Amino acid sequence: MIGTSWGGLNALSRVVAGLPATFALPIVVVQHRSPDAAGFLAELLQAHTGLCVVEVDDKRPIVAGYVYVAPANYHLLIERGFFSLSTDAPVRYSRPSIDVTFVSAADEYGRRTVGVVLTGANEDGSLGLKRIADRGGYAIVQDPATAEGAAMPRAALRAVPKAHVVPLDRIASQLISIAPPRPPAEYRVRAPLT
């Protein structure tokens, strides 16, 4: 899971291009941005990397070697081996929320979730992030002196203090460094022919 919002493009763009295209954990994007915001973050993303990147809608399976990327106007929420979308109130004026979607994962998948909060200009994704920590999971906050926006991943580490800091151009290595050789059981979700 990957929490952004202002500067995100550029930093996600840099995570993503520093991961393989054989990376055996799918990968989840939220990124703040406005309720009319066109779809392109998805086909930006994808001019940087050798995984598939694909906007998510409702009940779209979780499958390793993706980014999935929130849609605007939408919560994403995690579930056991897919994805729902919510048209629920904003949380902290943002919907699709960082905080949302770390909860959800964090509640279903407990110490097999990580968490990335990069650059932000607000404190979204702290209370999700503290989830992950306190089921287990791995949590990253990216070094806010890398940041375009440092109010985030210092909101992110005040709540994980123990979170690890991570300047920006080694996050992808941080994470290739977590990854499993392969897929655990609970990610081979074969995706839908369309």
Second form
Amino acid sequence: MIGTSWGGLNALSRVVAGLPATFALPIVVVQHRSPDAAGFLAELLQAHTGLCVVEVDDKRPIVAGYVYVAPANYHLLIERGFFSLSTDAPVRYSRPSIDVTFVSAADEYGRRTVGVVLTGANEDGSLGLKRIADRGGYAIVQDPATAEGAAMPRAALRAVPKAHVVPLDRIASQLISIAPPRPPAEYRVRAPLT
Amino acid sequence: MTVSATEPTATGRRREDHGVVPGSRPSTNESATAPLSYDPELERLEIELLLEGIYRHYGFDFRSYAYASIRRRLWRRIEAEGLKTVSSLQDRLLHEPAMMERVLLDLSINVTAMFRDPTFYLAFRQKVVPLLRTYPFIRIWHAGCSTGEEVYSMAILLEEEGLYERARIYATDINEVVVHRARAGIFPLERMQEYTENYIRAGGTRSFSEYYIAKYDGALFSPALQRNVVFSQHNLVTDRSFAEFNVILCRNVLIYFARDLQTRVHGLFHESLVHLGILCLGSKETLRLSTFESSYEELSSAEKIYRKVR
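Output block for the form predicted in complex with the partner chain, input the form predicted on its own:
Below is the whole assembly, all chains and molecules, this chain first.
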């Protein structure tokens, strides 16, 4: 689970560029952007990675080898093995809300969840990261000194003081170091969609 | 119609950060989640029991709704009522019909907006309207119309394309309260700037303010827009098809349903469409995962506009 806002495109590009196409965990990206932004974020990220980047359709299965991008103007919820979308009211003025996605991931996948809060100019993500940490998951916060927007990582650190503080250029290697060598069985099914 | 206020420009929008939603749509701060001490398995059991109780006692069937959304909405209600557990909410709503009414609103109202996803309406004008011109009479079913914003949007579009006279829009929702609100045709004045921008981007050909009168803090939409609209209560989960349609719009409603229920409702839509009838889904809903994929061809893949071919 990666959440970001202001300055996120650059930071996300750097993170996914550092991951191998065989990375064993599915990656979910929640980035704040304009409600009418089309699917450009997925295209832009795709240029940086051998993983397959897609914007999430409702009820899409979650499998390894993919970077899933939350669509603009929807909340992205994590169910058992698939995604659901919602157009419920924005949370803290944001839709997609990082908190909403992180909390649903923590409640469904518990300690198997990894939460990463990157650069951003607001405080979304801190409640969600706390939930991930409280459920035994792994919390990473981009070192605010390396963030274009330090407010979001700072808020996340206030909420989760024990989170691992990692500079931007080392987040990918940190993720590689904690991921299993092969995808767990639950993520190994071939996706029926491309 | 009276022009009520100066029309805001499309560029006058204030945007402080990416992703901040414009307009004064209600925004929530509450966590809408179970306390940390809650065992997720127990929570699931309690929610299943509560939904079973609602179904057996009141007849509303939310058992096949998408779990994650139901869970968020129930916890919002639990927090608002100062309760601690799902079971305590179950106790209250089974014994107090007024509580059930509140929960029914929580579970069944979907957020909407006029000309939501303007690019959809643009695609509808460009790709569907030319097809509709070939029909002498057009029946449209707007399934899950919520408070009606998108129904009025479609009425405006058809009016501007000269098709409204030969159209009849059947707008339905599970919830009697929102159907009533839709019929009233009054929307918050504070959202008119956002809606005007949507209207312009949706290819609107007139001035949006022609269509409403400002009254206190509400915008009352022209009753003329309702002359060919029939609002009524209909439950996609339990009710049958009620006519044959040339167009079915059901946008961002099925996302709240689990897969099995989605498939059932797609069956309902399929049998309710005429040959070459049009099905419009939300921009992130897809037929690709359903058993009906081969029954339709895509008219617009980006806007999820399909045509029934078999």
